[in-house]
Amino acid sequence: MQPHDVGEDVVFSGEFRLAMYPTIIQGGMGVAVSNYRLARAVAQAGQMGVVSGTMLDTVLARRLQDGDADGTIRRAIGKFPVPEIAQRILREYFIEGGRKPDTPYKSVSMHSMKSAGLLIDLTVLANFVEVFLAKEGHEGLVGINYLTKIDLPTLPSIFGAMLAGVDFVLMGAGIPRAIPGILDRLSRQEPTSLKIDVEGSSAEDCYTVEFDPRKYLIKQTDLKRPKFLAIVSSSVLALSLAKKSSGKVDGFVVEHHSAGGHNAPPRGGVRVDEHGEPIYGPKDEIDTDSFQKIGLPFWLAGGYGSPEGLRKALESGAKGIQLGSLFAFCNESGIEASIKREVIEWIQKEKPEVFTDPAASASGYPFKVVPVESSLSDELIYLNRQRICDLGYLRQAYKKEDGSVGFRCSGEPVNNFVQKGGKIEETCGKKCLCNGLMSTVGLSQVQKDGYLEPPLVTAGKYIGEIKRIVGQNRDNYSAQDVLNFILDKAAHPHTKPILTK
């Protein structure tokens, strides 16, 4: 790789020439797909990595009761800095030699307004040892990401990545103003509360959750500040957040309706067309000059996967660009290799069509899926799956009658969810993205008559691009691949590799 100038954005670390703002941001896909294999692939070739935060409690401890074979994720709780937490956990999850594929996965507690302990132990020492893992062996750029609409967890999350030194927070899928604010008081230790979005609360209900971080005893006194990258879809947002944010905003990933997983729901309310996907309209597309007059940097995602489309985002005033759907099918990744195969030969053999769903997450904003075989996709393995609800990052908080909290989830079984004062209108066409998800990188839960759950896919709308990477032939590429294909100096010959060593 050749040195270039980078002008201000470079910083240097030993033998080291690194971008602080790299050209190409590896998008954080949840649940493990953006997992440390690929963010560190991505980082060691100069861009930046990105692990995804969603779930990670889970994640660890369905991979300890699998019997981490190779012993890759102990030797990372090793360097946990409070050992007592890090055995504490070892006792409660890992089984030697892995549990037998019939049994079904320990569970998790679901995080609440109080979460116990071990539960907010959990999460910690799992944000730690995906992003230790993530950077370790050499010194690109690792990031994670978040979303706003998953609060509960979302203070110990941030502390165990900071832990691990962390370089950038990114955060979609709601507004979050108070997270630059909750990185300045982390990286103090100091304790620090989150407002949680509570429906039928009153303007004079205020309902938090706490985390003080001096609990872990860590020496050393001050922590790194990762910088924080908002995801956006409009530069309205954009510039509210940038002025009225607790603490400092150091950019923005502009993400368009195309981009995969879930998207912002059209201006002006959901109308859907003859195919029963949303409509949205010219208030929707993203306006570049807005964004640069705001004067922070910014990224744009959904749409920009190919050479064409980072010359495009780079003469629009864009830093570079985002992309996930590129990265998700390549060998890093964590989707399971059998949904890969099929994924590369589906995009081989046809014009590939990824269903934006209006209806199928919890969490109200539409979502991308793609249409596997044997997935949460085929409406018959939907009608048959019986509802649960056992993971519940996906539940929203509502105000009961007497002023306390609890929690529903519009795909949990109906009957709960009504009982629970949800309206049953609400649960139509409702998938259950937390163990579907889980399902994609093998991690399927074993429900007790022995189900086992399936997996739902999700991409952007120009997964298509992938078969510019492998042709008619290759079954399989690597995150390396991706960049190569990026990179091309031909489509913009101004933009060259970083220098990383």
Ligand SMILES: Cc1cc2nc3c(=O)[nH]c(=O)nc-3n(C[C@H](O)[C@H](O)[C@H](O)COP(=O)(O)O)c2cc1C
Contents of the next structure:
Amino acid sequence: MQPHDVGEDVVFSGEFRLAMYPTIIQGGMGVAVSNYRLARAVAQAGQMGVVSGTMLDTVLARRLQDGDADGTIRRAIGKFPVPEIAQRILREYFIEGGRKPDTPYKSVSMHSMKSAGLLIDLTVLANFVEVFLAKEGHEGLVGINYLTKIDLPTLPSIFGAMLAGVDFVLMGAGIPRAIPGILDRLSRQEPTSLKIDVEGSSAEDCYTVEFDPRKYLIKQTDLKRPKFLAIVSSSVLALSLAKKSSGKVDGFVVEHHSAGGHNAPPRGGVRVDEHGEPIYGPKDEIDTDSFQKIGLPFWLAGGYGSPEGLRKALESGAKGIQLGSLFAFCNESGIEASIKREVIEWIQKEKPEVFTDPAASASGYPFKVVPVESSLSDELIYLNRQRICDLGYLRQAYKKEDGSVGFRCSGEPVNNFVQKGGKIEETCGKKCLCNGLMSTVGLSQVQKDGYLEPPLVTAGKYIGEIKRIVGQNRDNYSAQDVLNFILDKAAHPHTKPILTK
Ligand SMILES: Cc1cc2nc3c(=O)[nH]c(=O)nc-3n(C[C@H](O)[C@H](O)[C@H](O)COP(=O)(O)O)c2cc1C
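Okay, that's the form predicted on its own, but what's the structure of the form predicted in complex with the named molecule?
Now the full complex is given, and it begins with the chain already shown.
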């Protein structure tokens, strides 16, 4: 019997027989690395494509200002259920023919406890557009990934994705206990609130952001409630989420610290080795038996990007694997073509070493950094960069003396951070992930004096597996190449494509 032929794992969609649970999840990769093109390619090939939901409001505003040359974005905007909102956003940001390359992008205001209506509309629309395009032209599965830590835009973001029929919501980088119940409420199109993490607040304080989806209401029937996968690194957290969340958790992505992007810190606190990398120990290894006992489906992530990795995961009781690094540098991903080529060449020449930087991210989580030339990984480039905070997604909310809420980011200009009560030592080694990651996907802001933030590239420790796909001579590969490499059907007959007529 095939694993995908059993019980509730199979649903029917039109003439397709569609497994509810994929073998491979293409992991969400921000900012705009896992864009609609990549997610669509993977979903079309019968596995699950996941778009990154991080900073999509700014991504959409910048794509529109770059002229949307082939009209794809405007076609999706044309399908938004409230045409007046779609038109307003187009009037605000679209530039026919695109802005001149040395002209700064019109900025999008930062999210706050009470974000302006235009920003909320833009956020709903941007998430709708990304999911709409990822789902276009096939019946496969599409998910969206958010970071729990970036909480201010969460409600309108999820709702926009749900308006486009997103199948899965995946969230890590925090404890997303409130989200399952929020998905229930949003599917019924009910007003919703989310508690915001405010530093310095006491148990009596309750700071929330509110969102009323009825403004975008188009039909009386409920929206589809996407399945919810929490991204975790410990079975203790998983069990607590399974038991104490505000609604149903449908499964887990279990991420090892070798994964690309942010990682969970070592248990017991961060100590670093002689290279400055966090020291992980046996307690940080994934205990798959404990996950099996929880009884919910799970996928393993972080270093599973090989046919052997998939086999190992299936043998340990997982439904499959989530992959990031292999997809990050394929043709369909959002990373700039020149950076992809440089990384592929590097992997062909030497054994690639990726650095786990304990300090780079204002989120406080360790962050993997690839030593790409002219990027923020270069010490000199880092030291010469201008500290700017004009996107602000990783700002931390804090309680001011008068009880109101302020925002600060340890990557912002040091004086500003300290004036807001931040500790100077927290600013050491901080990189601007918002601007650096935007630069990596070709959407960097031109600052007043022409300064462009250098890119910041992330990938997992096992990025070298890409060499098994490209060999010594090819300089590019597709998402389908990744799937062919992993699924290696001859060796693993039970991992057949899940989308069949
Ligand atoms: C370029 C890149 C960006 C990533 N961004 C995110 C993100 O925004 N949110 C998230 O939950 N995981 C993110 N990840 C992690 C992936 O979704 C995935 O879990 C991980 O890459 C799996 O491990 P692997 O890199 O060994 O394949 C990112 C990974 C990469 C390579």
